[in-house]
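In the form predicted on its own, a lone chain appears below as structure tokens.
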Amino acid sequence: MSTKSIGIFDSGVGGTSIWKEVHALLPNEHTIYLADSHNAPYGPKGKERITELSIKNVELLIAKDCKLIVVACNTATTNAIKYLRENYKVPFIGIEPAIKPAALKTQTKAIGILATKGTLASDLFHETTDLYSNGINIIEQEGEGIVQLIENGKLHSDEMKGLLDIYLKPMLEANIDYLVLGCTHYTYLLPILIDMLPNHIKIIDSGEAVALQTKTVLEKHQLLNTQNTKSKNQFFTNGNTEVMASLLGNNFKVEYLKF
């Protein structure tokens, strides 16, 4: 079993930023990401959908002989991991907005986030703010378009920090002094993001954390992979080959997968 690949799959594109994290701290493990972008994005559509393309994603890992599955996607996580990990066997690994650290450490009192409307909505979601948000001031804000300029390859464009400017607005009047990213794709928005806000505000996502969750749960079910072998990472979407492998870098080759 600790040979066999870790499955990830994502809405998207986006998720490869939680790979390049699992990638950096398990470098032996073997890999398999699935991108759903032909679904892209998730935000909208409704928790029964998103369960049923997460169903879709994880069967195919599965017959992938995946030995664990990150669901590297916030609006999957929130909506359908109760779900998988119910109704299937593999250990999985979720993600969700980092709400915890940034009210822990605001000073403003304030703190803002940025997800989609999926996320936004979800029972799990709302079950974490309620937890942390006392004296806290919230503000959230559907990320409405940004997956989509992501998934087309317009990351860098003017359209893109037209929406920024437009999401960013309400955040800054309210003197946030985090800024929570709840989507993977949105990990891509950093360098943006860094060169718009001010210097004072920390922009926290979650790739880290569920990289290291990720190490832990291989130990516990005595998982790991511990042959010094050079591993084997597998990228596959549903959507366009380009725009993902431009995110990736031209060491790794994406493959076209009609699923």
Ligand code: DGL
Second form
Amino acid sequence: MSTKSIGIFDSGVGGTSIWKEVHALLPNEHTIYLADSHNAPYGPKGKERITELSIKNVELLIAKDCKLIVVACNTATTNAIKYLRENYKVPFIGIEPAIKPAALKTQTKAIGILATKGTLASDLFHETTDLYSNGINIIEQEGEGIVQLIENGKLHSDEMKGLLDIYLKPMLEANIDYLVLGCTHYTYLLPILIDMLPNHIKIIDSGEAVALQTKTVLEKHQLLNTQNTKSKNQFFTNGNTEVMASLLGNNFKVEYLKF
Ligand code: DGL
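Alternative state: the form predicted together with D-glutamic acid, after the form predicted on its own:
Now the complete complex, all chains and molecules, led by this one.
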């Protein structure tokens, strides 16, 4: 049993979608969230730089005595988690695009993946697509510009709709029936995507699976907080505190921290 905090980081505000899932499943766990918005987006950066930034975030969470770290960023997971697991003792939970369930369930034999350049270019992503691409048309689409719009508070904007129109077109032409969201920022697009896509297209993201895996790993390491007290949830960003607070629903205090 441990009352230490779960650490969660992302290149920015997107990982708060994962935090919400973790908090819903494990409401009495204390959490510390880091948004590296100053360095967002990670997507166009190379593996080496993404790893450097991930190390910086991990060291800060370890300095804050976190018992487990959730890498709430597909781009950081697919590029850096192997290094992190090899170099730090703390358990890590990562997030990757949920290709497997989409590939197993598709009827049209076509699925779409919307993710960042860094995720789509990673070895881990290629390994997974190679495993599940047999007989299935996987339409990979880089969501260039989406993360920046969300970081700038322009989630609900005409610019966003314009980008999504362009990115969804090849998927619709290929007759996909599953769209996999491969970036934690994109979870916030759900209401917009539901509006834009035909009803038969199902959207999958990995948030709930990450929360379940977090619980499993905490149990395995006997790190669950079994005390029935109200949790303390701290949110730090090196970017815009208001954008982050608005995504969290304004019930939580977001603090600026230089890191
Ligand atoms: N939320 C990050 C992800 O899941 C966004 C990456 C970026 O900053 O480009 O991939």
